[in-house]
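A lone chain, given as structure tokens: the form predicted on its own.
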Amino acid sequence: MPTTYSDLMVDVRKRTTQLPLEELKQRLDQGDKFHLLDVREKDEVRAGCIPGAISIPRGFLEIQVEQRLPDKNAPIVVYCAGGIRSALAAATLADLGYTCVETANPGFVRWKELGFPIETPPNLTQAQRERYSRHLLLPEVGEAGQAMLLKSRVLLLGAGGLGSPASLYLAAAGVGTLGIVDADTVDTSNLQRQILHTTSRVGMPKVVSAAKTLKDLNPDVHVIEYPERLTSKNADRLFGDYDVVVDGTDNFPTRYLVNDASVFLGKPVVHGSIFRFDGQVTTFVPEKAAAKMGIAAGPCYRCLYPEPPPPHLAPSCQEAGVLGILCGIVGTLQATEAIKLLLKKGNSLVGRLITYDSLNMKFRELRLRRDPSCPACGVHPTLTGYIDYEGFCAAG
């Protein structure tokens, strides 16, 4: 057993395979498949790193590595600043059962001196690192993901029952720009479920009330107020600059309009709806959006509902009532879907519909399929422009 630091390093060098930096660059240039592991501290990584590296500080290696790198037979190249920490890390990985580990020598300092490629991670402020610290601990988010959220733009249709929880959690998560479309004012009857608003704001435009709440929650977030109804005339303007649309509308004419604008403009839509004690959530990603996101397109709202139901079968919340807490469940699921789309992580609800029965506390999942004859997203679409949605739903 080694008895001194020098003895330990001699032993570690014998047990680990050293990889010259020139050979590491060659492997990267030719696209070899392996994991590049940076075991420097976070403040070192913020100053620059080798492109594509996974960051796990040496002090957290034993705790995090099996979660971040579960395949113990996959090739791994470890690096640090000068080659010492990476050698110790490589030996630790071998002790943990990793079978194909090399250590880059001498390390990042020399890599940078040689003029090899480096990238600089997003430069979050200290205040942002503190605010989003729990996100930064998640490998699926980290500083890069948080920076993506801060640059993202989400349009919320409605500042009511669904828009309230969705916007609160999107703002808390640090989504940089939130657009809110709502032409209504705060009413006392809203306060049972629309948690963006307060008693002191009764009579205030909902977009103004929403902006006050969200800016107070997170000053990082830029809130854009649209005190107007979504119509065929303004849909292109409102949808144009946003990455994801969260649909919290409560009537069928607007839902069909949202769907058609989504298909025409290539905007993913996270749809939610509620009725009495029941709710549902799904995500619509049309062809144009799917191509940009690198995923398969799914069905659209017209595939799910080719025709609107008769009015007497779909009364509004004002007519039929709604459990206030239900809005929180459905709106939070919508916010979760939106964040996953922005981060390009996880499996979205494209092609799946989640239903929630709050009385019996049951979730169900239904599979949705694209309709080849759908007039909006089918093989030969016949819908090429906006229509009279009020008339369409009245005729249904």
Contents of the next structure:
Amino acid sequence: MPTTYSDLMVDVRKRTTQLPLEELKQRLDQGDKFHLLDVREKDEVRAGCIPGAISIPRGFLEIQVEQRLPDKNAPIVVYCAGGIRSALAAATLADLGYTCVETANPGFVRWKELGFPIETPPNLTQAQRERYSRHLLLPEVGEAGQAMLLKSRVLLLGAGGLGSPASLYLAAAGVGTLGIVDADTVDTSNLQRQILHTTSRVGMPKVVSAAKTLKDLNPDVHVIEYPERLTSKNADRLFGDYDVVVDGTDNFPTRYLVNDASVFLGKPVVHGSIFRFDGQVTTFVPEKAAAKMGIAAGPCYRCLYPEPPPPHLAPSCQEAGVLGILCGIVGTLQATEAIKLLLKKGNSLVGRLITYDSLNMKFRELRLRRDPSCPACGVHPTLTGYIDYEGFCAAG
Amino acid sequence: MSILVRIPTPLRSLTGGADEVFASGSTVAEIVDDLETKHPGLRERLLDAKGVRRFINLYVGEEDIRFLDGLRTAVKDGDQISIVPAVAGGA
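Since the one above is the form predicted on its own, can you give the form predicted in complex with the partner chain too?
What follows is the whole complex; the chain from before opens it.
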């Protein structure tokens, strides 16, 4: 047993394999598959790290490593600033049963001097680290993911039943810019489900009320108010600047407009719709959007429903009634999908329609396929411009 | 053959409020015929002269019949049919 620090380091050096920095760089350049583990403290990592590194400060190593790196036979290269902490960490990993661990020699300080590539992780403020601490603890989000959210832009169509819960959670999550499109004013009959608004704001434009609520919830969020209705004239302008569109509109003409704009402009749309006790949710990522996002394209709304129902067969929204809470379920599912798209994590609802029956508390999943004869995104699309359908329940 | 058919909310006025009904037939077309016998008016809501209406989808299990054999899609005991209409509400 080592009795002093020197003895300990001699022992550790004997038990660990050193990897020269030049060789580490070569492996990274070749695209070799291995985990690069940075065991420095968080503030050191924030000042710069080797691209692609996973950060677990040495003090948390034993606690977190099995969760972050579950395969004990996977090759791992550990580094720190000068090679001491990484050697100790490598010895700890060996004690935990990791079989293929090397320690970079010497470490990040020399790596930087050699002019090898480094990246500076996004710099969140102390207040942001506190606000988003539960996100930062998730490896799927972390500081990099949170910074992505803060830079992201989501357009919410409607500040009503679906837009309310969706925008509240997106604002809470720190999505940096939320555009809100709604031409209506707050009405008492909205308050049973539209939780962005309050009794004292009856008569206020919904976008103004929404901005108040969201900014109060999270001052990081920049809310852009569009007190207008989505039309064929303004669709290009409204969609243009956004990464993801959350569709919480309340009528068929707008739903088709949303779809066609999403296909033409290449914007992913998270679709939610509600009727009485039932909800539908899916995510549409048409080809142009998929190409930009580096994911597989899926069907569009017209693949699913090529044309809107004629007015006499379309149930009127106001007459039909809706369980207020249903909006919460469907809207938060939409927010979840939007966050996953922004973070590029998980499996989205592309190609799947979730139907939710709140009376029987049943979620079902149906497969959606691209329709080769789709007028918007098929092999020979016939749709070349926006269509203004008329005559549906326009008022929300 | 008895097949369970899920009736969406907007069409339940035709099934006496029932959200699930049973119908017999060996294809989706036969099921729709049987539904019409038991719940007159339902066929007109599902089909037009060209086939299934373009704002309604019929699923056998998880699969849309447009990507199977359409109304000729065969069904067997234990299959479930879902009628899923376009719904636009959001406010």
